[in-house]
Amino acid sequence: MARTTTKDAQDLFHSLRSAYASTPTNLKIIDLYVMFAVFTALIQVAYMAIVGSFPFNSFLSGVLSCIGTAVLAVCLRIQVNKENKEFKDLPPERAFADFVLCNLVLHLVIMNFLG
């Protein structure tokens, strides 16, 4: 059983490791910038659980922008991928254009929280 469990993951693995090969360099950039964000908020989470978190609003600030970024990058891979039929029609420029646009919506209101 144990075996037969280890051999599936394995495959697994193999079989998504292809088939990320195959992914367009411009995707591939965009989920690096996602996991460095994870990271970062990743690492301020547990910053905040060694030391302390005195100033909360930065705390909550710094995570936020980090998982909002993310997640706007995330969108942004979505509407950037050629084999997305549902944003087929829109240029990578307009993908992107909204991506800082709203990218500076987000961290205006990031600083407006910090007061």
Second form
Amino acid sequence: MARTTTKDAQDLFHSLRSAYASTPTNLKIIDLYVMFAVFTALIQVAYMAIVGSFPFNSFLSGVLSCIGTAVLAVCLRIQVNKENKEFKDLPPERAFADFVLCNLVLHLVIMNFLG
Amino acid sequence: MAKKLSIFIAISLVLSLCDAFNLDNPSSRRILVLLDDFAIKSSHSLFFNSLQSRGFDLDFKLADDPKNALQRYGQYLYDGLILFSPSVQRFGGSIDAAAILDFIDSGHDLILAADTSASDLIREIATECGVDYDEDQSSMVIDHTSYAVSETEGDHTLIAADDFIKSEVILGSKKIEAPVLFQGIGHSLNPANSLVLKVLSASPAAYSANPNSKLAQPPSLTGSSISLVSVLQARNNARVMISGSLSMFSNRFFRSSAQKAGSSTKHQKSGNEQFFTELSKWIFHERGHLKAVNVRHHKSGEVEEPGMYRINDDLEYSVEIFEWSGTSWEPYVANDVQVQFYMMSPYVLKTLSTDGKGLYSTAFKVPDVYGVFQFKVEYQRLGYTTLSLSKQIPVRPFRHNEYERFITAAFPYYGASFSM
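Switch from the form predicted alone to the form predicted in complex with the partner chain and give that structure.
Next comes the full complex, and the chain you just saw is listed first.
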């Protein structure tokens, strides 16, 4: 039984990798950006765990900027993906412009809360 | 017309009585002396003259005189009381044990002398002051090794004591060379009582017993725990002297020579006069009375007192302490006055440095804790009045714009948000 489970996991992983290879390049760039943002957020949480939460407002604004921009990037990916029937009529430039605008508003709030 | 005159007289009388309690002068001025009979006035005249020469008004009355009164219409008529009436059973007039204790509670001083014929009333007053006389009515202090040498071989009840308390404030700066003659009853102090002090204690070989009868059982009071003269400084700084012998104050003892048994030096004059002159100066607040004025604190560099400090501020604290010299306030000089910055426990404890003119000051940094603090000066030294000052001041944390502009610990967060 155990052998079957690991073989299944391996098969799953291989199938995911082959399916992912066929996604367009711009989507892969967005995915990379999301992973970078989440990774930065994790580094900040680890730093707070070591050093303590002294300027807590700075910690919150740093983590929020990373998570917020990751969420906005995920929305952009959804809207730009050509296989997504829901956003067929939305031009990708419009989606990107929305992404940039929302990021600006987010970072306005972040700058003020950073202290 | 007569009515207006009587009103005028009444008002001037009240005004003259108000003037009597002068806050600027802590020494007593008018003293009531209660005696058993007026022979004591002449037999103890040296002691009374020494008081009068220092400016006291002595008022001699018999203890059971029905016109005696310590206060009238709520105002005390006297600033001090001397009780040289050991055998009085009931005081006359409006004086009784409770009135005398109220007198002490209101800050006035008392000298009490008992004797072998001490009545229950005198013993009760002494017990309220923390001093317990020997319960046996006929006992006296007997000392077979420190008695005073005289021509006749007495029963060793006249003792020569030289075990003084070590305090220059209480007994003066000049050392008392000659022993002090004593003949009377002894008393003991409760060791748990921190306000009474033994000024003159008996030698370790003394005991308290009836000199005329054989000892049936071991005496209850023995050795150095017998106190011959004690003082009490109450929490309101009233001073009480309690002595076990009235004849210690008499002219006969003041003038006689003294030689302690076992020592070869014969002193021409006993130490009684010097001892009681110096001790009465202390009792009537001519020495050892401190006052602290002008408590000031401010931030370093500023002059006015703020209503609130911030953590990590530098502040300076100063206080002026004076000592009454009998005629004027002199600057008090000591190197052990300390101030605490206190909130449940002292966060800062600093010794104040003096400039020699009575100004004590120090500077320190407010600790990194916020809350409501007090500047506390608690000064209790042997023989001096207690100084207990406290001034409350709040301490606030940083306002949000008092932090540094870019906090070093937060640079990773700055970097992360800029990189997004």
